[in-house]
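Starting off, we have a lone chain in the form predicted alone, written out as structure tokens.
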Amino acid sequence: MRKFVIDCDTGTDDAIALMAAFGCEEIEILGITSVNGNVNEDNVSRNNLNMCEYLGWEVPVCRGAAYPFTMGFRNSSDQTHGKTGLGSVVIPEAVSHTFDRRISSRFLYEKAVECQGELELLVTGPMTNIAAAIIQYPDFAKLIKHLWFMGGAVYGGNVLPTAEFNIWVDPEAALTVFSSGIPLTMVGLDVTLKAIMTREDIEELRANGSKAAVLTADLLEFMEKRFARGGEDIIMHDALALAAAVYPECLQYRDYWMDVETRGDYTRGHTYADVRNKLNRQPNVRVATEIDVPAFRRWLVDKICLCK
């Protein structure tokens, strides 16, 4: 089985991506690392730990970066994911599960060493933990087989006109990762904004009746109500990054040389893609460019129903 660590800033769609990942029989999840992003790291890590106990997942959960590399504390304050990150959903506090003693960057490195070049990373939040591991451990980047991430965009942004949230939160970390030599697949706003679930999906999940399916339905209903109030639609940004890793046929891709802008009032966090190869540089990122939405939705519902 393919070996994965999931690094996330667990808000609503991260939680759904986690449940889908535990429904993927072709991968083994070795741990979950937490990072500041959708909500502060304290809530993120608590969400991860509580989900593990509630759903019966026996994997390490690590605390991670509470701050980005620069620019102070930046976590979402617009309630896109609710106060704690799980919308209006409340799951029981973990009693028997406790956090792993290792900080996320240390855990990532130790797992990379154990897997001897076969470890893959799914990153659905800012890249602070990954960049910290790259900086702290000079051989870390060479030990990672592939990194699949939700973030960035070739065209447009959702925080600034040219910047997507996960990259904008910590562009210095993203630049460190982009420059590391780790094989990268980017699943950005160009495709994730099309990955919208429906009322039919919610009803099918609720009818399934499993803990994971009902929890997912509850999260999707929060998102549905959020959209009705003028907020973001029922968009599966993070689960689509998982799909790129395990169900790649639902997406189309292009290879680009990419850089990250770390300065500018309007461009900080921009992921620059040399789409016309004007710089004549070797591509460093595979970028998802098109999505088969019905196929993705079917796959996601099926994986949630298999989650255990």
Contents of the next structure:
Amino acid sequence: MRKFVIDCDTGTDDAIALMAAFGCEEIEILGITSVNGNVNEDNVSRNNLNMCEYLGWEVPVCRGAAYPFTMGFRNSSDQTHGKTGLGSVVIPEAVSHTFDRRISSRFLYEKAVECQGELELLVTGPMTNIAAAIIQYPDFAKLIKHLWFMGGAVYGGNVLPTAEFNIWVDPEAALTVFSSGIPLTMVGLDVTLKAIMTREDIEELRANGSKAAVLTADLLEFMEKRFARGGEDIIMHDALALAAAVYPECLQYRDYWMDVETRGDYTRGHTYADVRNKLNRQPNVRVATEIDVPAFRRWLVDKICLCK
Amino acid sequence: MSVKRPIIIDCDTGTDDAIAIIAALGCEEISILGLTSVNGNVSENYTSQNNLDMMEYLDRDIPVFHGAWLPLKASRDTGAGDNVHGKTGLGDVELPRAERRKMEGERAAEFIYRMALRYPGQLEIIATGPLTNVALAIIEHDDIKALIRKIYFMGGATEGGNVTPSAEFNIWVDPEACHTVLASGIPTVMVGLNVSNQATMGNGEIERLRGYGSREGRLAADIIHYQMNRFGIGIGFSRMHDPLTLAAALYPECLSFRECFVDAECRGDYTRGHTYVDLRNRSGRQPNCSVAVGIDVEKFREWLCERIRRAGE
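Next block: the form predicted together with the partner chain, after the form predicted alone:
Full assembly next; the chain just shown is listed first.
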């Protein structure tokens, strides 16, 4: 069975990606690592812990980076994910599940060693933890079979016209990951902005009635209301990165040489893809460029309903 | 107070790092909790091995830790240092390879955080290389800021540089880490080239150190001798950048300081790694660093030789 660690900044859509991941029988989730991003790391790691207890997942949850590499951005509250990260949705505080004692970068490294080259990573937040593992453990990058991440865009952005949030939060960390030699698949705004769920999906999930399906329906409804207020649509950024890993058929891909802009008065956090191969360099990222939206929605609803 | 000051030395040993470590061994007022290693003067596999070899050669029970082997922003063209410190970091000085001692399992950043928790408000860090390990400990632990008493670092300059006209090596290797440390709110003390370039030792000191008849004295003398004669050009003196940083912590009387706002330039096509030291308070920003601006070289030399002597007793 394929082995994964999920590194996330839960986060409404991270939460849905987690539930879908636990519905995928073909993968084993070895742990969840937390990072500052959608909300601050305290809230992110609490959300991860609370979800594990609420949904009965027996996996380690680790604390992770509280700041990006250059300290700049630490989220305290966010319009998109609400104050604590799960929008208006409240789940019970974990009472028996406790944090793993290892910091995320150490945990990632130990799992990489244990899996002997078979570990895959799903990264749905800023890349601080992954980069911290890379720069502290010389053999880490070589031990990762593949890293699937939500972040960046070949064209466009959300925080800035040319920068996507996860990369913009910690461009230096992203650059370190892009330069590491780890095989990468990028699921960026080029495709995620199209991964929009519908009222139909919400109703199907609610009708299913399982804890995970109802929680997902609640999160999607928060997003639906957010959209009605002029905020972001019911977009499944992070679950689409999971889909790239376990249901790759719903996406199409191109291989590009990519790098991250870390300077730039207006462009810091931009992911540069050499789309015309002008630099004639070996591609280092597989980039999702097209999405079959109905197929993705069907897959996601099914996996959530399978989540135990 | 008879309680010893708890100190971690974070270093990229490194010729003058080694001399700083030897001198620290002669300081009774401190307890050296560990040596944490970082990429810098030479790559991390050498700096950590040098630290381990030194502790075995000098028979000291101080744990040695692996640390970052790349800077925070690890782009493809990231290279390890130059050959100022020779291929392995100690110039032409060869220590016996450690046989009994092993590297600790924890990484530098983990150890720094654990010691910060054990000595809340007391832990001091003397950093003589790039600040990658210290920055990692800060970004991974939001509560560490209130736990560390002070960070003394060798790096930067109020003006000038050595790698580029405006950048000093340690900061230039990892400007982002320096920025993070300076932005953290932890009290910092900077010992830059503006003072450390004046902190020289020469043939007189070599003789004196050899005269102690100890392994510590001989090792320090051999390193200084290498530094004076490297590249086949005798330069007549050797600069004690890192021992001066130790002095800032333990013998601040040999230096004078100014409270300033300091930051590291992380962009800049030509100025990346520059330390901006706002000596005239033009930025209006709150000072975040005590910057060494003056040095009494004679006092410093005397102190350093004396500490190396005590280390060998």
